[in-house]
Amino acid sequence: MPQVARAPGRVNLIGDHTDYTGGLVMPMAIDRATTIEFEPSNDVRLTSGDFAGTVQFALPTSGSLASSNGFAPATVTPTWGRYVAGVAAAMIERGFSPRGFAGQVLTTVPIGGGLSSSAALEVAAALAFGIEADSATIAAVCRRAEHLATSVPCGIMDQLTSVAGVRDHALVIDCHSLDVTAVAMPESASVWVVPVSSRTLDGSEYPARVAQCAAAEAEVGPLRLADLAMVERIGDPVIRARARHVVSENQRVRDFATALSAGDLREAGRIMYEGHRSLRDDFATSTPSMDDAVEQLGKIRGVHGVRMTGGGFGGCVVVLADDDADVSAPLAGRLAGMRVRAADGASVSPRV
């Protein structure tokens, strides 16, 4: 029976660099999908509506690792390919058995926003796959297949928001335990993603954060668990910088929550500021464009607080507002901002 495995793209509200070293996000799972429409097959054969070529790979069938077998993601092509190929391989290290499909991949995630779209289609590929496992598990799959088709080593956040969305809610995630709890959006809340520079993770900097963040735990512990005063006794001034973001960001993931959840959307904001100008100075992963946006938008009325989303270096920005805020206009030059509602995660179901 054709099916359509549906994941949700997501934006990040408070949280950025945290979730490699186990601390805390608050994100939540996005009302724009990657869908993969499919039927049985006992090989992969996909097209995409918004690239071209055709993904064709027979499936490995054993072995503890997919690679020892000659099954290699980064290798396929077209490129776009290797995000659906890397879930096959990371479900066979953990011990699943990935079914075959053919079909066609759609999308409304903006593709190169920050609004993780790699996770979207990896997640919706595990589904078509038809894993079967528990929201953590298929996450883990998802980010372990990102590792295997590119060189980004990023965290659980992406594929876990789109696996565990709740529709109106937000999510607090520790990136340690993997405790999701959901805070409800205030009715009187808008959020906003404005498309600020399309960017790529694959060939950035990110993989140097990550290094400069575990250099910092070498001297300090896990940062999920330091304080600013440990912070101050690393020597080297660019991984105390480093080290100074994550541990006061794990903060403001608390603070932001207790503000949402009292619908201070005043002092929610005032926090994402404090957010972005951290990782504007302390991780250096802003751009003058975002800082640019950032400063534009916050003078929009009805704007509470503006910050650069997602890994960085590129990307979107993300606005929460009053309900009643217009931030669809466009703005110097930029792409008009669109309008993003909470939702719910990954799901697959019979094709209509």
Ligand code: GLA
Second form
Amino acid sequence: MPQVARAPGRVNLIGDHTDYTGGLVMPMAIDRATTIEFEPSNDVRLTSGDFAGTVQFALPTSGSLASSNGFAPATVTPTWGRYVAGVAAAMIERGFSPRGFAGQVLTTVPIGGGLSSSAALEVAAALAFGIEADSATIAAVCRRAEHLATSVPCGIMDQLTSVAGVRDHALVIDCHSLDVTAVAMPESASVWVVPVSSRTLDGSEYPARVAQCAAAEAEVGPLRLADLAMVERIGDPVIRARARHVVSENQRVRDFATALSAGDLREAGRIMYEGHRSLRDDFATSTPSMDDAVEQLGKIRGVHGVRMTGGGFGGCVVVLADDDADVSAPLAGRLAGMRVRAADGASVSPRV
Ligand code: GLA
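Same protein, different state: after the form predicted alone, show the form predicted in complex with the ligand.
Whole complex next, starting from this chain.
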């Protein structure tokens, strides 16, 4: 029987570049998703509504990945198929037996815009391959898929949000314990995503940031347990600044969650601006056009907070505003916002 696997994108409200040090993040799954309509098959055959070409490969036999004559997800073409092949390889590594399928990928997640289109594809593929496991395990498999498919040593936030999203709620995720706590979005609030520039993290300085955090941890131990006084003892000024961002950002997630739970949008917005400055000045993942977007959008009536969101180096900014604010009109001829609502995580169902 034909089935549909569906996995949402995500927007991160606060807590960027903390996940790969086991820190805190506060994203929400959004009402934009990637679907794979599929039927069982012996191998994998997949077309896309957005890209030309067919992704086609035979599944390596379970348990024989290393010897399966060079099954290398990072060489699959067309390139979007690498995420799908990565999921198959990561499932086999973990002892799952992916089932083949033939189908089509469709998405309403803007591709390459910082809303985790790749994580949505990975999670939808894992469900189409028939994975059955808890949310954290599915997310870990999909994170590993991203590592196998690209050169981006990402954390687990995007994949876990796509799996574990809760409608009308943001999620506080402890990326060490992988505990997920749903926090209701206040009815008085709206969340907007404003695309600033299209980009991919492949080839960006993302891996350098991961390495700089590891260098900081070699000096002061896990950043999730460090405080600002410990950070100030780090000798290298660049490494010190990176660590200062991570440690202060973890605290911002706690404070933001408290403010949002209390419906205090003004305080939540203030924390978002502070988070943006930290990513700009200490972590160096913003761009002049993102900084400009934060400033311009902050002037709109009813807007409480704006910050770059996700990996950075381009992508989009996230806006927290009153429910009746309008961030959809293009600003300076370009910055047109798209309202997003917190959505449930991934699922698979019969195709109707
Ligand atoms: C990308 C990665 C995530 C996370 C963010 C930054 O989205 O995929 O794991 O590190 O950047 O918070």
